[in-house]
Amino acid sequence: MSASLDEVAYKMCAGGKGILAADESSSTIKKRFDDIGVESTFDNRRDYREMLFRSDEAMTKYISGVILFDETIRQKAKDGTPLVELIQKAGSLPGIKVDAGAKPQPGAPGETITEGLDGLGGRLKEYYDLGARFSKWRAVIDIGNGIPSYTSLIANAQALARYAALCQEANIVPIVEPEVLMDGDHDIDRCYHVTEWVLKETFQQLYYARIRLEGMVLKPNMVVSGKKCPTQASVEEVAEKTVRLLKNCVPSAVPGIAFLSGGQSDEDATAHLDAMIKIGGLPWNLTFSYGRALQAAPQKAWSGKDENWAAGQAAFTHRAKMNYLAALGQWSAEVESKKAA
């Protein structure tokens, strides 16, 4: 079992390829569709994701796996082909979001705990049978006045560890995602210290839960300034501090780290990843697991119209290629400016 987990985890992050996070909840995808004037119906959600998964160049060359929502892993394309099969045919791995979302945490005002552990073992078996070979669970940590608290942080770390143990028992690779939000006016050093605390506690709980580190993938935030901070850190500072933090917190046994974009602009998320790779000397594969930073451009280009499929696919392919090049340390602003035809 462990060899299979190890192989899948390595494949998810190796060779510059990254993970498409297409696991938006019903409420989130509705907001995204509202922005482009598209009604969030079952068929429209299917058509949009089918467009992405049939983007041959992007899916075969730049994407290693796709995180799906419960609805999507069960959906079929217009011609009756399961969407999971489209992903597999492209050589990518299907994955599944398994948490039930972040809810207000009792005893910790202003903080959340991610729910969804009840019955997870049975759901994982079903998802495996549907084709999922990895999964994702997101813990949400906010920075504010007096938060995060130890109460919230340890509860989320323990939940991540319990989730990871259930996944590995089901022969599914867990993506462990402790996200420190970039909302707020905190500076980059505050983000560094909170993220350091979060990662230290998370790996301690993973150790207690006897998680095989070689069979997991970490999906952390980058160390960045808060969105409302008057002083925004440079690309070089973000890269240097994020790499330093990861070397201090993440065991080298972990095969891959796939960053979340966390609300960064498309190009910032790409530039930061590229700068980290160029620092070099990293014991793990670094890559991307972006949602909005891969999808905002194709959503806008598509805008719910069948005649815009080619434009949507071109926009998706361009963003996927840019991040692939960044994960190889081969991205530049000049390359970025050469938009897909």
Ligand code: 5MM
Given for the second form:
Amino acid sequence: MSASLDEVAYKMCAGGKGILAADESSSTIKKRFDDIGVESTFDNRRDYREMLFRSDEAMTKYISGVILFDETIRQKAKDGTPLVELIQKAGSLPGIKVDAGAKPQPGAPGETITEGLDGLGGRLKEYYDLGARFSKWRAVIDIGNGIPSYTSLIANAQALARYAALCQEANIVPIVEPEVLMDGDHDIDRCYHVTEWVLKETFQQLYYARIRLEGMVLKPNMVVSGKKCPTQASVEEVAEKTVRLLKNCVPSAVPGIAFLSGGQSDEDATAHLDAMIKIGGLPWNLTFSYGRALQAAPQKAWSGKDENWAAGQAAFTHRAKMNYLAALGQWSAEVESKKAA
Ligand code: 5MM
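Now show me the form predicted in complex with the named molecule, since the one above was the form predicted on its own.
Once more the chain from above appears, this time first in line as the rest of the complex follows.
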């Protein structure tokens, strides 16, 4: 059991390839579609995701796995081929988001606890049969006046650990995603200290839950300045502080760390990853598991029109390639400007 878990976890983050987070829940994909003036219908969601998964160059060369939403893992392409099969044919791994979202946490005003543990063992068996070989659970930690609290941190870390144990039991690699939001006006050092606390608690709970670290992937935020902070840290500072923090918190038995983009601009998310790889001497593979930083450009280029299918694919391929180069430490502003034809 563990050999295949380990192999999958390694494959998800190796060789510069990264993960496409296409697991937007119905309410999130509606927001994304609203932004491009597209109605969020079953068919439009299918068409958009089919366009991404049929992007041959991106899917075969740059993307190791795709995180899907429950609807998508069951959905078929226009010609009747299951979307999961398109991903598998490209040599990529299907994955599934299994949390039920972050809900207000009792006793912790302004904070959330991620739900979805009830019945998860049974759902994982079904997802495995549908082709999922990895899964994702996201805990959301906000920084603000008096938060995060220990109450919220420990509850979220315990939920992540219980989720990870159920996944490994089902032979599914857990992506453990504790996201510290970058929405506030805090500076980069506050982000550092909160993320440190979050990761320390998370790995402590993973240990108590007897998680096999070789068979999991961590999906953290980078250490960045809050979006509303008047002083924005440079690319070098973000890279240096993120690498220092991870070295202090993440055991080297973990095969891969795949970052979320968290609202960074497309290019910042790429530049930060590239700068970290260029620091060198890292004990794990570092790569991307971006949602917005991989999809904002193709969503805009596609805009719900069949005639924009090729433009959408080109935009997705370009972002996937830029992040692949970054994960190899081979990205530069120069290659970035050579936009896809
Ligand atoms: C793709 O968005 C994911 C699902 O979000 P909801 O459950 O809110 O619909 C999200 O978890 C995503 O995988 C991560 O936040 C990383 O995405 P970004 O856009 O931050 O890279």
